[in-house]
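Presented below, as structure tokens, is a lone chain in the form predicted on its own.
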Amino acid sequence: MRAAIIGAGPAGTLSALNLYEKAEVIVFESKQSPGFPVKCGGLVSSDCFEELKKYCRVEKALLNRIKGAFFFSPSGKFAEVTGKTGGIVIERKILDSMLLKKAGEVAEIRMKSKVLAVSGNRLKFASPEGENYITCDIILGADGTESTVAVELGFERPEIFSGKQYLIEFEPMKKNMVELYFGKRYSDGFFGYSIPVSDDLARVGVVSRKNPSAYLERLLRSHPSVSERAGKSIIEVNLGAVPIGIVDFVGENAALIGDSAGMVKPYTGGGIYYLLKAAEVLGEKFPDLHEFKREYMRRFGKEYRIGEKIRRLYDIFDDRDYDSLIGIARDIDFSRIHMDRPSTALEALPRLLRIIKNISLSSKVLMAFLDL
């Protein structure tokens, strides 16, 4: 049996590493090098970091260890939050290269080979040698938000948010804490962030439905706290698309995995843990793609549903609501909340509703979670 994987990012290479014992695997990648351009903040949970050790020496990609987060309201008020797990800041270029090297030991990798069309079990691709065709039994679209496989085979598409990020001189409040900036002044439907990579450098960015560039400039120049700590030297600029909302990712002889399927946490935009688990379930159930889908959604469907309800709050809350929430955050126990498992946040919901004094704010929280 032959499986063709389109895309050599983590979704593609982790799939290859979980399939090679069950199929002849060929991976197509349109670019010359993996991980370029960077489209990721590079923050994963400590649990995800440990899981990646099964596949490569991920310690080589480690840049910083994260203990928790500062949550900021638009006025500059903040609360310090520490959850059940910490985080790890990684260099995606290194991680992607290591995973590709490992996948190359068990699968055929065709770099600079762009898939142009998909029809049934036949792929048309262009490489430096020219255009050619290949037939395969299973097709896996690990080719990101602009997935050729998804478009060619008529898969549903997730909503796409846009992100812009700078690697910039920045003075973090604490080197081991990320910072999250909420409010409609700094994003349409999401939030801004800073992820420290050293004592004086951070990845500062914004994810938004539209115009992240304008929101990022406003964050850097007018946020009451960020503007006091951000330098003017921009070392690197990264742009990326963030899919929100998992889609029906399995067809007749094809499946989507990773960003192409919307396999990201809807409330943070992070996707490595979810796609890693998807690749493992795929390996367990291969070649039964429908059983792959059933098992993956059995394990993670609830997490996607609750994650989307949390993300819905970004649309519902106004800037005053965030000030109110920051004011009561110290009375909430976050110690059992796992950053990869939004369902764990439900434990804090009853306590949150009890201590909110603002009826309008309570109503908004209930509106987001009404159909649980």
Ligand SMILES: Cc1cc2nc3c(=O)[nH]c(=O)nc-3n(C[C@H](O)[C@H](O)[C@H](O)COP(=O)(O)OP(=O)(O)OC[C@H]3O[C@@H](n4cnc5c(N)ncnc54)[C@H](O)[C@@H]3O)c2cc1C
The other form holds:
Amino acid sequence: MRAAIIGAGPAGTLSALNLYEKAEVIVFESKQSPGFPVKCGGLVSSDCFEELKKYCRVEKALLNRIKGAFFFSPSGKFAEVTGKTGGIVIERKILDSMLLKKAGEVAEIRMKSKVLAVSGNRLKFASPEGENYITCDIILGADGTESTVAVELGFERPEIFSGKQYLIEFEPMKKNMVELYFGKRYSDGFFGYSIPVSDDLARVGVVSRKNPSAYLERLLRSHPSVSERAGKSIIEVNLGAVPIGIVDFVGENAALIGDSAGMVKPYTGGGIYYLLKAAEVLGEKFPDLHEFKREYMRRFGKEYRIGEKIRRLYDIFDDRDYDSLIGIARDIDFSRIHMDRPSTALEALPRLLRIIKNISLSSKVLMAFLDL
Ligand SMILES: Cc1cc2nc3c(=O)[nH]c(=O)nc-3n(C[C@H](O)[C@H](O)[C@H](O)COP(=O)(O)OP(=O)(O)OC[C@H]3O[C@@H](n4cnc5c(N)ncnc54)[C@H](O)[C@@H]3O)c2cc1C
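Show the other one: the form predicted in complex with the ligand, since we just had the form predicted on its own.
First the chain shown before, then all remaining chains and molecules of the complex.
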């Protein structure tokens, strides 16, 4: 059995590493090296970091350890929150190249080979040697948000948000805490963030339904707290799409995995943990792709549904709602909330509703969660 994986980002390489015992695997990658330019803040949960150790020496990619987050309202009020798991900031360029090297030990990797078209089980690709065709039994589209496989095979597409991020001089509140900046002044439907990579450098970015550049400039120049702490030197600029909403990712002899399928936490934009788990379930169930989908959705379907409801709150809340929430944050127990498992936040919901004094705010929260 031959499986062709399109894309050598983490979804493609982790799929190869989970499939090679069951199939001859060929990975096609259009670029010379994946993971560059970087489109990632590099923040993963410490559980995800531990699980990545099965595949490569991910410690080599470690930049910083994170204990929790400061949540900021648009007026600059903030609350310090620590959940069940900490986080790790990694360098994606290093992670992606380590995973590629490992995948190369068990699969054939064809770099600079761009898949142009897919018809049935035939792929047309362009490499430095020219255009060519290959046939395979299973096609896996790990080719990111602009997936050729998805378009060619008529898969449904997720909603696309956009992210813009700078690696910039920045004085974090604390070096081991990320910061999240909420409010409609700083994003349409999402939030801004800073992820410290050292004492004086951070990845500061915005994910938004549209126009992340304008929101990021506003965050840096006029946010009451960020503008006081952001420097002028921009070391790196990263731009990328964030797919929101998992799609039906399995078809006839083909499946999507990773960003191509919208396998991203809808309330944070983080994709690495969910694609890692998808690659593992794919490996368990291969070559039965329908069973892959059933099992993955059994384990994670609820997380996507609740994650999308949390994200919907970013559309619903206004600036005063964030001020009210920051005001009561210290009375909420976040210690059981896992950053990869939004369902764990449901436990805090009854208490939250009890302590919210503002009727309009509690009805917004109820509205978002009512159809669970
Ligand atoms: C601004 C921003 C910040 C983010 N921050 C985080 C974060 O902090 N933590 C986190 O977990 N996630 C984060 N993410 C999400 C994370 O980066 C993605 O979920 C992850 O990169 C998806 O991996 P992938 O392998 O599915 O896709 P990609 O990494 O996009 O890889 C797809 C690969 O397919 C190749 N390809 C595409 N088309 C073809 C073709 N036709 N033929 C051959 N090859 C092809 C591409 O060249 C690419 O190498 C962030 C995303 C953005 C945009």
